[in-house]
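Only one chain comes next, encoded as structure tokens, the form predicted on its own.
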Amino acid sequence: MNVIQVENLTKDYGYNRGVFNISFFVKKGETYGFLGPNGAGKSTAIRHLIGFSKPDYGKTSINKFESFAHYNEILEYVGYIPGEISLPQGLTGYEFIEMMKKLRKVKDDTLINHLTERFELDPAGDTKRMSFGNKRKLAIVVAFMHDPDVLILDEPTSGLDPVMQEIFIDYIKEEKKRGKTILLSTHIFSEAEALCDRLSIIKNGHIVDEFPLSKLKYADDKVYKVSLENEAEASSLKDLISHSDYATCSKQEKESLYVHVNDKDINLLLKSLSNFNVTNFSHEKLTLEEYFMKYYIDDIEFKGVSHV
């Protein structure tokens, strides 16, 4: 059963901003990652899915309820952490939690107390004067306080310190084991690798790839570390590969290159290497970051950055 459904969603804000004909689904009990840098369109898609915005074209739904028409009903069983935290002014954290309890119809404080302790939140302060990290913790508590079946998390660990990020990831792993359906928008590769069953990569408002995380283990696309006698030779090989149509180079480390090639093109790469003094040729495990960079390497090179 598809709990979350996005079909041909388009929202065009002009100047290539927005999302354009994107489609994906999240099955019951699945964790789906929405991976891309800031500005790629992740938050736009999520705002439509929650029902805060109306599409120009296409539709979004949760549990078969069309999002924009039924956003009140949807929020009753969805836990949503927005990418940008905006809290009402003039309230303490305690008062904000009490307000959300009434909206969520939460009668028992047991889960709230557990969440407050686990995420080390002190709700006593004024929301206006809270640090960004405490605002994020407060958003986490109110998102999970009613034990929702569906979690929609838009850059949920932004503003949290590394220790608290790990605490959050552990908590989501526990929720996943309980059968929750989770959509995670992130640009943090380790977060996606730790939590997701399937992923899509979004670029300039378009989904450019969608795959199970297990694909990286059994992928036809491989990464090889190629070491040469000196840095000049490595630069020459990098230039040759950049003009080829059978391989790409993600980075150079002095005399070594990291070359991406599909299994069907490995002989073409080996033929090119025969013209160089290769001192080492070894297969590297393909990481999510390296796979992702295949789609963004042109952008990075255009900006003058060799590797992210």
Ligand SMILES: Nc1ncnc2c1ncn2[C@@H]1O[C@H](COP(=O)(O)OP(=O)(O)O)[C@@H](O)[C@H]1O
Contents of the next structure:
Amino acid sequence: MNVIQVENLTKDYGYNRGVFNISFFVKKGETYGFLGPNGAGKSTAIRHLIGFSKPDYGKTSINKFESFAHYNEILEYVGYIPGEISLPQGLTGYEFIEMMKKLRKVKDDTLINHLTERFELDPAGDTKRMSFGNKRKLAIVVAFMHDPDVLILDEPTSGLDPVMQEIFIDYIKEEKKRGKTILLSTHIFSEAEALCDRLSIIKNGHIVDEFPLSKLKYADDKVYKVSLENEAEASSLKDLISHSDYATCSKQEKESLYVHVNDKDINLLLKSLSNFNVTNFSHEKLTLEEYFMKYYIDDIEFKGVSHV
Ligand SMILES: Nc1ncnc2c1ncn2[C@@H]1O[C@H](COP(=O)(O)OP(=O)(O)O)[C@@H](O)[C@H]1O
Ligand SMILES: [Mg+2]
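Beyond the form predicted on its own, can we have the form predicted in complex with this ligand?
Below, the chain from earlier opens the complete complex, with every other chain and molecule after it.
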């Protein structure tokens, strides 16, 4: 069953800004990642899904409730961490938690206390004067206080220190095990790799690819580490490969080269290697970052990736 459904969502802010004809769904119990740099359109899509904005075209729903028309119902069973946190003025953290508790009809404090402790939130003091990290922690506690079935997390760890990021990721892993449906927007590859079952890559308001994370293990584009007898031989192989049209070389480490090749061209690579003294040939796992970069560099065939 699809819990989250986005069909042809379009919001045009002009000057090629916004989101254009975006479609995706998230099944019950699935964690879906939205991967893209700043300005790609992640928050715009999420704000429509939550029901904050009306689409120019297309529709979005959660649990079959059309978002814009059912904003109140959606907030009842969704835990939402906004990308930009704005808190009401003149309240302490304690008062804000109390306010949200009433709004969400939360009866007891067990989960709130657990979350406050786990995320080391200090709810004392005016929310406006809180540090960026503490504001984020407050948003986390408030988003999860009613134990919602659907979590919508818009770059949830931005502003958290690395230890707290780990604590957050562990919490989401537990929520995943409990069967929650999760949409996570992020530009942090390790976060997406740790949590997501499926992902889409968003660029300039368009979804340019969608795939299960497991695809990276089995992708047709592969990276091999090829070691030769000495550095000079490696340099001459590098030269040969950089003039070929079937493979590219992203990095040389002394006598070793990192060679990118598609499965369909593997024989061409092997033939050219037969003229060299290869001492080792091993498959390197393609990381999500490397996969992502092919959409974000001008030369689409990995030629610009120099940091394997
Ligand atoms: N309310 C708005 N009015 C005009 N432009 C907007 C508005 N909201 C977002 N944008 C623009 O739309 C693009 C996508 O923004 P956003 O969805 O916030 O990206 P992301 O969350 O991926 O960083 C950006 O160019 C941004 O400046
Ligand atoms: Mg954003």
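Positions refer to the first chain, counted from 1. Between two forms, the rigid core is defined as the largest C-alpha subset superposing within 1.5 Å. Note that the coordinates shown come from a computational prediction; the quantities given were computed from them, not determined experimentally.
Quiz item: Is Ser190 among the residues whose Cα moves by 2 Å or more between these two forms after superposition of the rigid core?
Solution: Comparing forms between these two forms, the Ser190 CA shifts below 2 Å.
Practice problem: Align both forms on the core first, then report whether Glu30 has a C-alpha shift of 2 Å or more between these two forms. | Solution: No; Glu30 is a residue whose C-alpha shifts by less than 2 Å between these two forms when the cores are overlaid.
Quiz prompt | Did Val163 shift 2 Å or more between these two forms, C-alpha, core superposed | solution = No; that C-alpha moves by less than 2 Å between these two forms.
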